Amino acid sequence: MAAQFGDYQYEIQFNALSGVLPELPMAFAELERRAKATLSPSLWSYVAGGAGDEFTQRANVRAFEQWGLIPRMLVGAAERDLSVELFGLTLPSPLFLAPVGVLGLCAQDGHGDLATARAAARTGVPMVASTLTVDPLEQVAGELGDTPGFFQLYPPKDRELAASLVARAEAAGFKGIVVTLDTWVLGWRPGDLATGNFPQLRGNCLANYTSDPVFRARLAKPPQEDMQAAVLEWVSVFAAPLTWADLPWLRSLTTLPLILKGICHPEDVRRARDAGVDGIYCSNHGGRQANGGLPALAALPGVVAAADGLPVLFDSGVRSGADLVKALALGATAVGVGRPYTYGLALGGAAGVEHVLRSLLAEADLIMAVDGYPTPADLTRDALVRLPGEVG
């Protein structure tokens, strides 16, 4: 029988026959926990921090909660193949790593981003790389190996720097573009606020910018000589209010697949299609930008529906292997884990990245063998069932 990917509990429990146990934590609560003691209290509230009061971060989290999987029997789910295709790429499995902004301030050594990049190339799981990075994406894309990566873009003001961004991506090797559309302007986040925390003012994960050269063209010296001047330019140049109308800009950028990410409503999906995107990616960033808004689980169906057979990559509120397996019953193409795997980063930098995946995976794996789904296309909609109870 071909290796699956639950076949990591038989590794654990080999391993602990000899005496040695997981160093890291096997739940998500522990995981948490434990990350909150390694993280400065700034970082903390940066990445585990929501919009207001997070209502909508715990709603996130809460709506997978409202869905059941029904058990299949007399399936033979002995063997499944988790495999799935994206952009014309073949994949292991649905997992992807989401993008984190201040990833590399999160490793140890300061250099999340390649540490994560590393765990990418070990798992097979695909890597969004972030604009915000401690280490330029060339280097994040040389730790990558095989494994595919995508870029992720915020627009900037300045449509040049824009085009090198995406030119020095595509010449990196990404696969694929994805614009996050709903952070040209930060939400407001009182964690953060109380705390005076925004890394990126203190110079921190602007390297993909300083070392641009139309970026550098636009400062009067080196970013080495003169950094809050090259801050404050990163202030006024960061994000553009995008409207419909620069679509066809956007697209005109590159010839990777273009993903826009952020889009939660079905009208929405349609213009973005009708413009010639080639996915979309359902999300309210994690709760991090807008407070009181619903749960991005919510609005996965009707997305799914009105991207009509483009592929809809999705994350927010993922925590769990049960809830991979629910956001793909759903009709999620690949879906997208962030914090869970930022707190093993800050534990263990690329050994604690990979052991997250694993443990998801495994965790997903194990329950399609349960529950007698042995591929993704066979978890549909049918597979689930509404459970009573109420989101927030």
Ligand SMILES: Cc1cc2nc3c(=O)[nH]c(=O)nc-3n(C[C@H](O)[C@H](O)[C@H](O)COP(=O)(O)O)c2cc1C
Contents of the next structure:
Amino acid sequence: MAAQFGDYQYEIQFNALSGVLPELPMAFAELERRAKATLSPSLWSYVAGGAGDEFTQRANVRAFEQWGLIPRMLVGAAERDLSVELFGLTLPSPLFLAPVGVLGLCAQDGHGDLATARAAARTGVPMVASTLTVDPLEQVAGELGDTPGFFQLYPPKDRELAASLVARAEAAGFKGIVVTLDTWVLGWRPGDLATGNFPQLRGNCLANYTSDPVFRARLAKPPQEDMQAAVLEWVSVFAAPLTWADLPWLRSLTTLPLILKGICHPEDVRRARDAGVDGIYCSNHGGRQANGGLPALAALPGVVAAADGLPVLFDSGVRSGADLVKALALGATAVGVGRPYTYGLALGGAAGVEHVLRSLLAEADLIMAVDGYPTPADLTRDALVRLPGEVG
Ligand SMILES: Cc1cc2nc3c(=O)[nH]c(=O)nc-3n(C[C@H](O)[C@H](O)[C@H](O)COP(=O)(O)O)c2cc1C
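What would you give as the form predicted together with the named molecule, now that the form predicted alone is on the page?
Now the full complex is given, and it begins with the chain already shown.
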């Protein structure tokens, strides 16, 4: 029988027989608690915090509690196959690493983007690399091994710069471009405002800009001689408030699969489809951008219906293997996590990310085994029952 993700529990139990207990947390609450103790207070606030009073962020997590998976018996799901097809790639599982802009800073050696890429290489879990990295995208791509990576673009106001970033991502071997649409302006984040927290303004996580020939040509002096001027230039170009009229331009930037991140309304899905995008990424940025919004999971079924067969990536609020399974049953083609693996990175670098991913996959795999759903295709809306209760 092929190796199954759930076998991670045997590895842990056998290690325990020889007296070695897991150093990294097994439960999300413990992961969160220890990451908080490890990260500096300002980095913790940036990573864990969200918009407003964090209603949407909490609702993202609690939305999963509104659904229960219905166990099916005598299915004989002794062997599961979690693989999925996405943009012509065969992935070992539907799990992926959502783009997280301060990863670099979260690792103890200050190179968390590279550590995350190494964890992707070891696990086969694709990484969506953020625009905002400590190390340039070429170096991140260099650590991915055979695992596919995707490049996430915050479309800058400067179109030449956008084209340059996309061309570099293509040349570096990324397999698709994820354009994030919900962050052309920063949301209201009281925690970060109270602590004056905005890592990029201090010159952090700007390597993709400072290494870019188009960006550098705009500067009077190289960034290493005048980082303050580079930061000011970055502020002036960072994010363009795009409209639907700009979508043909975005489409024209690449022949790679183009995926739009931040889509929650069915009508937006239809317009994106009409403009020729290859994938829809349903997300509310983990509740970091606009408070008061619906949980992303509540938007997922409408997005999937409107996508009409186009792949739908999903994130926001996934904290367990059970959540992964539920998002699949609601129609997601692939499911991303953000904060959980960032906490693993803070605690254990690449090994910490790997542990978080393997734990999520093991739990999902074992739920699919116990409940009789041996493949993602078996997980349909019929596998779920809606439970009574409030969200938020
Ligand atoms: C600290 C942090 C930084 C993030 N940076 C980015 C980013 O650079 N680009 C992006 O598209 N999304 C970014 N996101 C959003 C994630 O891609 C993802 O949508 C979100 O984390 C999913 O929610 P979760 O944290 O509840 O899993 C960031 C999220 C966090 C927590």
